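Have a look below at one chain only, the form predicted on its own, in structure tokens format.
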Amino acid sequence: MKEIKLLTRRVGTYEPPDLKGYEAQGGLVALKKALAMGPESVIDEIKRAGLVGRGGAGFPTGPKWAMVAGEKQGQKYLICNAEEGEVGTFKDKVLLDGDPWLVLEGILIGAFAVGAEKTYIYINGEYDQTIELWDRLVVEARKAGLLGDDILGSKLSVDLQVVKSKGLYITGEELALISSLEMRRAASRLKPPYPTEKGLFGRPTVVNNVETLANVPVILAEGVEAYRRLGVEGEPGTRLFSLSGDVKKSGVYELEIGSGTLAEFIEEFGGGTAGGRPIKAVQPGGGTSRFLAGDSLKCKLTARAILQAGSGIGTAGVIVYEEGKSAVDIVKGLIEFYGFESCGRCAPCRIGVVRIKEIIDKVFGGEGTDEDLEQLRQIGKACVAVSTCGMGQAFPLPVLSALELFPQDFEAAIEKVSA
């Protein structure tokens, strides 16, 4: 297995926000091609580059862009979702850091296709040194004639607004981030609509993750042909996975899709287990996908085929855990973090998240029983089931596969007990 670096090429090559160092190599070609092609030319070429979203929930990028086109009059928005909160993922960092004028040019692109004029990228509120070069950057692109009116001579007309997140997980859901731009409780809601039909403001609204953005100059670069040759059929391109947890080397890497099996990644970018140990369990998708056991692992590194396994990609943060470790001490470590994560609008997960986190907290404390087990069993289903947004549909699984498939670590707490 190799990198493939087509969105990662110029990370450290240049120093942000040097605009002339990203020009030197390619950079701002896509967003003239793009204003010389016409917005509804764009969204074809996306369309037909079968870009889909990167931020979990794996939603065709194009269609999206063309439902907001499709509103002829009045304010439409384009938000760029780099909240980055899930468990084991830091990836769009990266590209944030590293390339931010390739995620800028991607926000422009964007805007320019659906006709929006305002823009606003949201910011993980801990990345501080973040948000301080962003802010640095829209400065030199206003001076650069890269923001405001009249951009680079053509009609196009955007302007972007830097914000700091408030920390909460939940608003990396996108009516969640939405509401909270809205200077409202961060919250979900059901849908429809959809934000496509009424998003910030009552407004047609885009919401795309960092990495989504950041292909789509690459696309329209590079051609869609070359970019279709990359991954494989139904899933084109790269992809950024975050590797972290019981390795002996955590980082990002930039992989054709499909490239190789999970067992391959883990081994050759990872250097194989920490302890060296064999793997006990992976979380391909970040910590709300649910875990692979060690011999599950032969699956390839594509949505389909992990799906096909059991789990999810989700965000591609894969966390991997060697064997000696406890799924108790496991799933507890992960509820710690989404047990105060619920926004509190739907009652599956305000109520759900809290009765699973006291559960596993007494499993975990030695005065566990069968009955508690059945419990965490339950209402892990119902909020999968009937929960209102991704997280208290999402936040169970780890729970729930950790129980169907390492029963014996619930059962040897129970047994120690009551021994």
Second form
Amino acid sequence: MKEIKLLTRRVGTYEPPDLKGYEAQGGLVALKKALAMGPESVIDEIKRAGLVGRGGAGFPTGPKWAMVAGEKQGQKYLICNAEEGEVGTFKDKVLLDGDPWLVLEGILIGAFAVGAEKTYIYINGEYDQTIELWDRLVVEARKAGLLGDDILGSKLSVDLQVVKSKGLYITGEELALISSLEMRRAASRLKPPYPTEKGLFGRPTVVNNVETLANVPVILAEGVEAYRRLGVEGEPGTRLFSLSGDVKKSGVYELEIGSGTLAEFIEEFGGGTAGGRPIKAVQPGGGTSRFLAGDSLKCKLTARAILQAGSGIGTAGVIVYEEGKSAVDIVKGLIEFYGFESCGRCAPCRIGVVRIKEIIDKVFGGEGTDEDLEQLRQIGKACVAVSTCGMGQAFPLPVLSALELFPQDFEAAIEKVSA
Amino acid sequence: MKTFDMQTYQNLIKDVGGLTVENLFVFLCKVQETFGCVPNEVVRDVAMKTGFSEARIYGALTSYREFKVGRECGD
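For comparison with the form predicted on its own, would you give the structure of this protein in the form predicted in complex with its partner chain?
Okay, now the whole complex, with that chain kicking things off.
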């Protein structure tokens, strides 16, 4: 297994916001190509490349763009989602800080393809330096004629607004993000209508993750065939994995999709577990993904293989837990975070998260009973089934999978008292 | 952090290129950063200029941890 630098190849080679450094290394080639090709051909190329969203849901990017491009009249919007609030995920920051022009080029190509004149980048409020950098970047881009009217001498006009997120996890969810830009409470809404039909201010809106947009210039510059040579059937390209938790070396690594297994990745890039103990469990897709343990760690690093193993690739934030810690302890930490972040819009998530937290605290405190565990399962399943947005549907997953994989930990916590 | 004054406020509006529905959220973030809060008179003013009701703006602002409004800014 080795790292492949496709999206991250310019990271660290120039000092953003220096545009010359970017151009010297093949920057803006894709944008010029796109302007010459026309919007329809750009969308066709992205469709042919088989690019899927990297923000967690894994929706195909080409069809999403085509939906918005199909609406010919009136204002359309493109939003780059750089909220990146998911537990154990920090890959977008590498691109935003290390190669912001690549992301901007992706935004411009996206805006051109779907016909959006207004674009936003919604950056995590804790990324202070990143926001400062992007403010400077926008000024530079205006000076260089990359933002505003008549971009690079074409008829394209695009404006970019840098938005600092106000410190709520839920604003990473696309409809909550849109609500916040519309001057409403950051809360999710029922889908449909999807943002591609009725998004920001009721207009068709594309919401793409940073890494997804960073893929776009690469695909156009390298060509679809070259791009498709990487990865596996159905999942071309590379992916940025954030590795954290109980490993010797955490960090962000760009890997060819399917180039190795989860266990190999943790061993080779993370240098094994921090305490040298065996791996107890791994969350392969951020804090809301199910745990993998034992033989399922031998799954390949593809969305399909991880799904078959019983979890989801999500944001590709790999969190490692080593032996020696109780599963009750692990889920307690996760649920504390999500309990604080539920937006309160829909009842299952609002009430469920509190009940789950109470029961876990009770079990952790040694006062749990068998009925409590049964109730955990029931509440968890109900939240997954009927919550409005991705957060409510996903936060119980680690709890449910911990109950399946490590029942002995929960029983031990219960028995402590009865004994 | 500055205390609120009309001149700085007007300059902020100029900086964002005039107040619109589309940049209101970004603008109020700037107000919060500059003055450490969003005073009532700002809410009144932006409500008038954008056509949003004051209630909607208060409703939104108070739901975010990082905005300070009303009594929190000494109004």
